[in-house]
Structures are given as C-alpha cells and as structure tokens.
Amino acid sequence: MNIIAVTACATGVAHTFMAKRTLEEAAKKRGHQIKVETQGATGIEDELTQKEVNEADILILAVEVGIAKKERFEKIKKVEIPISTAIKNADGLIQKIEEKLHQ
C-alpha cells in the first residue's frame, strides 16, 4: 500500500514530529510505503507533491488544527484522526486501514 500522511498539532512542534515517526515506523513494519508531510511552527516540511497524492492509496490526516493546502486532498480516500492516535497506536491504525481497503 502507498500511504501519504499529514501531521499537525496545535503547537506545531513535538507531537507533529512524534506522529510522523510512529506512522513511518508502523507503515514500514507492515511493508508499506509512506511519506509524511509535517505542518507546524516551521511551516510545511516534506511537502507532498501532486504526483505523490495522485499515486497514494490512502491519506492519513493526523491533525489537531486546520492544515494548509487541504484542497490537494479532495479526491483521495482519507482517514482523519487525532494526532494522539497516531502517536499511541499507529500500528493498529495501519492494520485497520489495511482491513478497510481490502474489503
């Protein structure tokens, strides 16, 4: 599966990057490709390209605040979760996504 994600927390620092790391680790552990864009105090980092968005199977929005450039994601399947879910149970989240996409 080809996953893209955006992480953004209210302060834009610690939780944004913790969620990025846990999502990346969980996806790779389960054999998936993932790219995670962060939006926070330093702006957008690792910005997703339109090509990456078009080629993705699913978008994970692990956000607590509004995100910039959200219109890029209008036509893609998405899951929106609290950032704490990505940090605490990224593996369970990826597993649920696998099950939903393979129904």
Second form
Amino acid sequence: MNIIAVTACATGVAHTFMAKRTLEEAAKKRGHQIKVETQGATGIEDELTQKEVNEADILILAVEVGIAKKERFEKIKKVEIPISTAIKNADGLIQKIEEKLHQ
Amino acid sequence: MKEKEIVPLEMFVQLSFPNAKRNKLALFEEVAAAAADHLKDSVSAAAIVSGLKEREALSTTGFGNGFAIPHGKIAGLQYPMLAVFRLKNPIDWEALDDQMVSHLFIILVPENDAEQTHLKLLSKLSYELVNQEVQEQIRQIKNEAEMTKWIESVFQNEEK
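Switching conditions: you have the form predicted on its own, so give me the form predicted together with its partner chain.
Next comes the full complex, this chain leading.
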C-alpha cells in the first residue's frame, strides 16, 4: 500500500514527531510505502504534494488540532485517529488499514 | 554566506535524581525547581510547573517503556530549553503502556515565536526518543556527560 499521513499535536514539538516515527516504522515493517507530513511548531515539514496525495491509497490523520492546506485531501480515503493511538499502537493501526482496504 | 549567531540550546541533565515525590503532578514541582535553579533564563519554577501541567492535562506525555516527554509553553521563557532527568524512584505517569516512568525529557518552549533552530533540534530529539533501540541506548548511559554527548550527537546528525 501507498500510505500518506499528517501528524499535528498541540505544542508541535513532541507528539507530532513521535507519531511520525512510529507510523513510518510500522508501515515499513509491513512492507508499505509511507510519507508523513508534520505540521508542528516549525511549520509544515515533508509537505505532501498533490501528486503524492493523488497517488496514495489512504491518508492517516493523527491530529489533535486543525490542519493547514486541507483542500489537498478532499478526494482521498481517510482514517482519523488520536495522535496517542499512532504512538501507542501504530502496528495495530496499519494492520487495521490493511484489512479495511483489502476487503 | 554569513552565518547567523545562534545561542546554543540550553540543557540541564541530572541522572539519579532523588525524587521524593511519587505523584506526577507533585514531581513537576520538584523537577521544575531543579531546572529553574540551573537554567540561565530567569524563568520561575512556578511558570514551568504551570506550563507542564497545562500540557499534561490534554493527554499523558508518557509514551512507553519508562519514558516521558513532558513539555509546555512557559511564560517568560526566552529560548527553548531541554531538561533531562533519570528518576531514582520511577513513578506512575498514566503512560500509554501503563509502565512506570524513569526517564524524563522535558522540553520547555517560549509562549511566542521561538528560535526555529532550537525547535527543529527538539523535534529531532522527539523523533529519536520513540524508537526502541534508541531507548535501550539511553538506558545504558551512565553519567551526565555521556547523556549530554548523546543528545548533542542527535542534534548534529544531519541524516534524514
């Protein structure tokens, strides 16, 4: 699967980046491609292009605040989760997504 | 190209911290006092406690395996700062995996626009801390000098 994600937490220096790591590791472990955009205290990093959004199978939103440039994501299938879930159980999340998309 | 003068990110490290408090919120007072004493910026311990509590109320900063990353926007703080503690007496942090916490990586940021380079360093640190191999490396660190060196190596590692 080609997965994209956006992480965004309240203060923007800790959970935003922890979730990025856990999602990357979980997806790669299962053999998927993943790109994670962070929207934190340093602004938007690893910004997802419209092309990358169009080519992805699913978008994971691990956010606890509103995100910028939402228009990019109008058409793509999404799953929204608390950022702590991404940190606590990224493996479980990826597996759930696999089940969901391969039904 | 002219290099802008960047104030180094201030760090305070104390391993084997003999915490008297066994309750998370009370412990904030203890570590804030220790940090405020040593940090050059004249920010009060009370301001630190307030900022940390505010963030902690949203959701736990204990992210697993005995590690926590308390953080917050601190009134009166000029530059972001990092305070690292290894607690002598691990405590309950309502962590995501319910394990007791012994390693605290406390991130303090100003209320207003902070020095971006410092925020980038702290974000990098967060990105590393959640990895289990990194956590194991940290557990093996024996003294403050080693810890400071380890943190600086994370900051200097340009690979992405």
